[in-house]
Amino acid sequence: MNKMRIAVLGAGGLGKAAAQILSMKEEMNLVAICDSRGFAYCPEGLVVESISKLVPNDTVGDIVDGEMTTDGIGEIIALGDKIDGVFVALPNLPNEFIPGVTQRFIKAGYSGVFSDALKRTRAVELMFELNEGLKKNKSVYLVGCGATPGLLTAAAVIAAQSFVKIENVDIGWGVGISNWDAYKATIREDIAHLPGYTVEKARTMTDVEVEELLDQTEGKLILHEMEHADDVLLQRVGVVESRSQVKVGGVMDTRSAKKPVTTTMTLTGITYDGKRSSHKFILGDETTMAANVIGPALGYLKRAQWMKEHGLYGIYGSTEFMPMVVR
């Protein structure tokens, strides 16, 4: 099997983690990466150590094989068939951003595979509208492939098999990071779920304003009934009839790497013999957000390649196919 040639869009916390994990894989090779100020490409594979050493406000344009540009995404699109798969680690804000990036690939005629860690319901709805364009290019896009939606949502699909009626799916996550600077985009996405905040307000907050908010909350963001695409993805495959049956909430601690709460997915339903019961899927506290997002996303990227090889094109959710293990 030839190694999949992978491009990563975004070099923030998740992008850098993706580069590190890809360096440990035999079946995938990171050949391109970009951020808002630069991009890097090497057909033999990028030097991951130089990416890992980047600190906030650095750019991949300064690493080995890098160059400065105001359109790193465009540079990667221009590589065309030199790229087999794309992992999208870009900010989820605004909702139209990642769909807009995908449209650029479609318009360029790119034929390859994608996965992302897109989270918001509206953004995923917009992604599904791109199905025909992706099909025309013989591309495959698997959306919502991180931890939630993604790993936990797929687990809910499996758990649902024990029941004839699903009552509800409750996802509660805990994330700990020692410095919010490493995951600025992710923090802003979470702030957008707080009462009194919107996607646009969170997106336009300055770093100082974010830090002031975190000072007020002692570094913690406690979120309830988030607009998370687990609902549309589980409804899409028939696990739930109504999106209201899916609840997602969590606690983000931006001042400690220790998880503030354990991440769980609990599915409650009625069995064929009338018994109410619950299945629970628990993530180990030692696994980081990056591990639980990037691992599944790469597994889904391999599945997308398998689908393309079998002539199955278009866009699908993480609840519709199992990820494959990337050796």
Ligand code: NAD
Given for the second form:
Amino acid sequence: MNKMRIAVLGAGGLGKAAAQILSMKEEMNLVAICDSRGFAYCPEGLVVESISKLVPNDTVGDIVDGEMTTDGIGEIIALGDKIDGVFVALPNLPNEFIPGVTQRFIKAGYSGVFSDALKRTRAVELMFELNEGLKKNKSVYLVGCGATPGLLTAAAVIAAQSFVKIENVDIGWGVGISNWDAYKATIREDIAHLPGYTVEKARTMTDVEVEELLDQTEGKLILHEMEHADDVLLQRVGVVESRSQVKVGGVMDTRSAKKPVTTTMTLTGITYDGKRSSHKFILGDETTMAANVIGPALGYLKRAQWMKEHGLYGIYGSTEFMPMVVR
Ligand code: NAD
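With the form predicted on its own done, generate the form predicted together with this ligand in the same format.
Okay, now the whole complex, with that chain kicking things off.
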């Protein structure tokens, strides 16, 4: 098998983690990456060390093979058939941003595969509207392939098999990071779920305003009933009838890499012989957000390539196909 030539859109916390994990893979090669100020491309593979050492506000435009540009996404689209797979690690602010980026690939006639770690229900709904354009180009897009939605949501599909009726799916995540600015988009998007905040308000907050808010909460964000696309993705495959059966909440600590609470997915249902029970999927506390997002996102990207090779095009959710494992 030829190595899949991968482009990563976004070089923040998750983009950089993707670069590092890709450097450990035989089946995939990171050939292009971009951020809001630059882009880098090397057909033989980018030097991952130069990406890993970038600190917030640095740009991939400055690394070997990099150049400064305000349209790195456009540069990657222009690479066309030099790219097999795209992992989207861009901010989802506003909800229309990643759907808009995907539309640019469609308009350019790009034929390849994509995965992302999109979280908001509304954003995922907008993505599904792009099915026809992706199909026309013989592309495959797997959406919502991070940790939640993604790993935990797919686990819920497996868990549901023991039951004839599903009552509810309860996801509770814990994430610890040492510095909020290593994952600016993730933190802003979490803030958007707090009472009194909106996606638009979180998007326009300055870094100083984010820091002031985090000072008031000792660096922690405690979130309940988040608008998370786990609901629409589980409804699509019949795990739940109503989106209200899925609840997502979490605790983000921005001042310690230690997880503040263990991440779990609990699915409760009734068996064919009338017993109510729950299956629980528990993530190891030592596994970081980056490990639990990038692993699945790349596993789904390999599945997307498999689908393209089998003539199955369009956009699907992380609940609709199993991820593969990238060697
Ligand atoms: P980040 O803020 O650290 O990085 C975003 C990157 O995108 C930066 O490099 C920035 O320069 C780049 N960027 C922004 N606008 C751009 C543009 N127009 N052109 C090119 N590059 C641009 O973000 P992050 O914290 O790594 O999060 C990335 C995404 O992953 C977020 O949408 C977040 O919600 C999602 N996420 C999902 C999960 C999950 O479990 N599903 C978990 C964590 C994060």
